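For reference, the chain that follows is the form predicted alone, supplied as structure tokens.
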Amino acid sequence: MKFCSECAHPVSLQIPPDDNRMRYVCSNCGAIHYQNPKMVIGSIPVWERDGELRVLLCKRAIEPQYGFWTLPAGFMENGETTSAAAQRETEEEAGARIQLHELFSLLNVPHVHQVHLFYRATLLDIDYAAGIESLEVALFTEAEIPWEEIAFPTVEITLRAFFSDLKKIRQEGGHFSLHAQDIFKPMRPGLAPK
């Protein structure tokens, strides 16, 4: 930041009165600059038929990861509920109606000042379609997820948690659980996929 947003004059980084961290401060209007973590917000939709499972999976068309998978995902916007952000990132990204549940995963990526969130969803039916930051969209087994072109850690780590959960599920009974974790690694190089 360069500039005052009140006023548009210089601001310089300085820890404010009554404060414990460095924050950009204008020294015209005295106008103290937050700056805080972006909300990464997204689902995890899945369709099953016969007892097969299936996770919707958005092939990127923008960078970073350009030609990587992804859960539906992305930034939200003022004014909006975390899960009202996770269906419209959903239907921008997928053109996929869905059903949302419960929040499953919580990362907080301090590296790049984020915190993502993923809710469980269930697709309403299979008309999806790539939306303009989606290459491609396509229901994966767990089987069949290419996970050497998963796009960000975040991503990778609530695909393993939910399969994990859905196992034990299948298994013992019991329910989903919430995932809350910590990201340190920063994502793999933005390599082409094969």
Second form
2 protein chains.
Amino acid sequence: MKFCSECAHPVSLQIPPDDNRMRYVCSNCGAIHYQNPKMVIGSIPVWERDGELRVLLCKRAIEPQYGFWTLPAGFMENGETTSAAAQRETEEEAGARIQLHELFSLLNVPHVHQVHLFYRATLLDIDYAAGIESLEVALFTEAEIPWEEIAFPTVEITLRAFFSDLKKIRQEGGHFSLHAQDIFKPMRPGLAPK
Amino acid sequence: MKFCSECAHPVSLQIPPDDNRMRYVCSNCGAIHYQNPKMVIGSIPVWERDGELRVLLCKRAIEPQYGFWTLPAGFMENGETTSAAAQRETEEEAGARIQLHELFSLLNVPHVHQVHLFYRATLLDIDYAAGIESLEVALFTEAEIPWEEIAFPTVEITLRAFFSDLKKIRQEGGHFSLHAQDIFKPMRPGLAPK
Ligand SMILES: [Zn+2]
Ligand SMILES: [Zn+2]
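Right, and the form predicted together with another copy of the chain of this protein, after the form predicted alone?
Up next: the whole complex, starting with the chain shown before.
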């Protein structure tokens, strides 16, 4: 940020009165321009037939991580709810209609000022189709997932926790629980979200 | 937003290519200025002695809702995690040190572009003190809570769900679970967060 978005005067970094952090402040109109973390919201769309469970992944057609696989997810928009965002992103990126279940993972990525949320979901049909931000959309069993080509650490963590919970539930009963985790550094340098 | 924060040129509202929403776009430098929801993070700080459980509330010294009571909470900052934000806000507003537990509530407030998260917490001591944004900080049993003077619907929903869960757990066992709710309109017109 270089200029005030209210009056076009140059801004400077300073700590406002009654604050303890550097902010972009406009000395002309007095506006303080706060910058806050963004939420990235997605779903874990599942299709289960004959005891075989598959999840829907999208191959990214955009940077960062062009060509890598991700769960459908994207930035939450003003005016929508977290669950509406999960459904919208699943529709936009994977052309898929889902029944949304409860929140499954909450992952902080403080070095990029993001919080990622993923909801469990059931595909209502398999008439999915790659959206404009995807090269390809496909269903994968756990064994088929291209683990070396997953776009973001938060997606890998969510998928691994999901299949781990699933195995436990099938063996011992119980239910899915919220997975909360903080990612302080890129897990694989050079492959982290920018 | 009236001017581009990168080049000071006037911005205009338009739908960029490959997008489907109105954004503030700069025709001079091409910057697209996205606006996204903000996260408000807080805690439910609990002090339990002789079977009597009390929660710590803050009387607001700032607008909106000056003079009304709230759980300690505030905007998440860049570079921090959701749990760090909950601890920081509890320290700043209530001068209180807590042990943070799991996420208790996730409340969407789409008409103000906010998502509110509250974590369960245990007070480590009762040497709390009003911070600069609070007039007063005090412990309340469920019966003592000034329900008519609660600052925000998300705080009231969180407190009611917390005591409801607590009663159920004491009677039937079990544990706290995540409460997710969407608030589409102010519960009490005129008293909603601005
Ligand atoms: Zn200004
Ligand atoms: Zn510009």
